[in-house]
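What follows is one chain in structure tokens, specifically the form predicted alone.
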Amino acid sequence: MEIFIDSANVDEIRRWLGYGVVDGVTTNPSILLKDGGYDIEARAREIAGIVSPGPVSVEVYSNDHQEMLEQARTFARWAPNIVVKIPVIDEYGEPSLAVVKELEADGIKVNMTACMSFGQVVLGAKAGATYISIFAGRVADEGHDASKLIRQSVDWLTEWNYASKIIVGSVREVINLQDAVLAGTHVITIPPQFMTKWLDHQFTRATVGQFNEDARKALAIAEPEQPRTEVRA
């Protein structure tokens, strides 16, 4: 399983890369806006250089399919590890599958995003998407079983030998990370604040503190012997 950081915050990306647990980065227009990435190209190039050769997802921002293609091809020229995020359908319900197919045929990796159903996963795999992003938090918000959807999707891709990988995103709580991992997702993309919560534990801190304190007490009791001074006649 791979972990992507869902962020455009360069400091956080460097931090988690330094721990050796991050394999890539995902962004979207909302994340770039929140993290101050107003110049999308500059921030995407910077992140791609930091993460290389790991993938960095950058999302198109149009409903028009021709514009999607043009933006995607532009993004892909910024760095060899850029993956273009294409929504499975646009805001009016028009499928973007032909865009996915054309880009993949041109050698541009696609992260087909905003998926909420098994049918979308199946059609995305048929269209050739490198990654298919399930927004598990939003699936659960609508009262559906996100873990079941993840498990069914991974099992189906494996059974039919599709190369597409499932990315689970839209994390709402730390328990969502556990659910996604146990459901067998190929990739989970995690906002930095949830990475911190996933790692931290108050009783781990208390245990380490106790061990350190007891070690100091033991060292204070076992004072080293003073070296003897040899007296010569």
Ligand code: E4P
Contents of the next structure:
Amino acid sequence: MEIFIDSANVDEIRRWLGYGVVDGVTTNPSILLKDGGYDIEARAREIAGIVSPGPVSVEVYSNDHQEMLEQARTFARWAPNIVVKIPVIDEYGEPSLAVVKELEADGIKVNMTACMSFGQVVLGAKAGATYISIFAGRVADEGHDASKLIRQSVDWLTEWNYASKIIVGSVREVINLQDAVLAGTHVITIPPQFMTKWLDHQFTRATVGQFNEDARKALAIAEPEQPRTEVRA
Ligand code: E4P
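Next up, can you give the form predicted in complex with erythose-4-phosphate of this protein, since the form predicted alone came first?
Now the full complex is given, and it begins with the chain already shown.
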């Protein structure tokens, strides 16, 4: 299983890469806006350089298929590890599957994004998407069982031998990470604040503090401070 960072914050990406537990990065226009990546090209190139050879997803921002293709081809020229995010349908419900198919046929990797249903996963795999992003938090917001969707999607891809990998995103709570991982997702993309929460534990801190204190006590007993010997003239 791979872990991606769902962020355009360069410091956070460097930090988590430095811990050796991160395989890639995902962004979207809202994340870039939030993290100050107003110049999409500059920030995408910077992140791609940092995370190389791991993948960095950058999303198109158009409902027009020709524009999607042009943006995708431009993004893909910025760095060899850029993966283009194409929404499964546009904001009016028009499918983007032909865009996915054409880009993949041209050797450009696609992360088919904003998926909320099993049907979208099946059709994305048929279109040849390298990655299919399930937005677990948004699925759960609508009252549906995201874990079931993840499990069924991964099982179906395996059963029919599709190479598409499921990325679970849209994390809302730390428990979502555990649920997605145990449901068998290939990749989970995690906002940095949830990485911190996933790792930290108040009782681990207390335990380590107790061990450090007891080690200091033991050392003080083993090596009591020696009285100074006076040097006589
Ligand atoms: C995943 O690739 C998306 O960038 C992200 O997880 C969407 O999350 P949201 O539902 O919090 O916007």
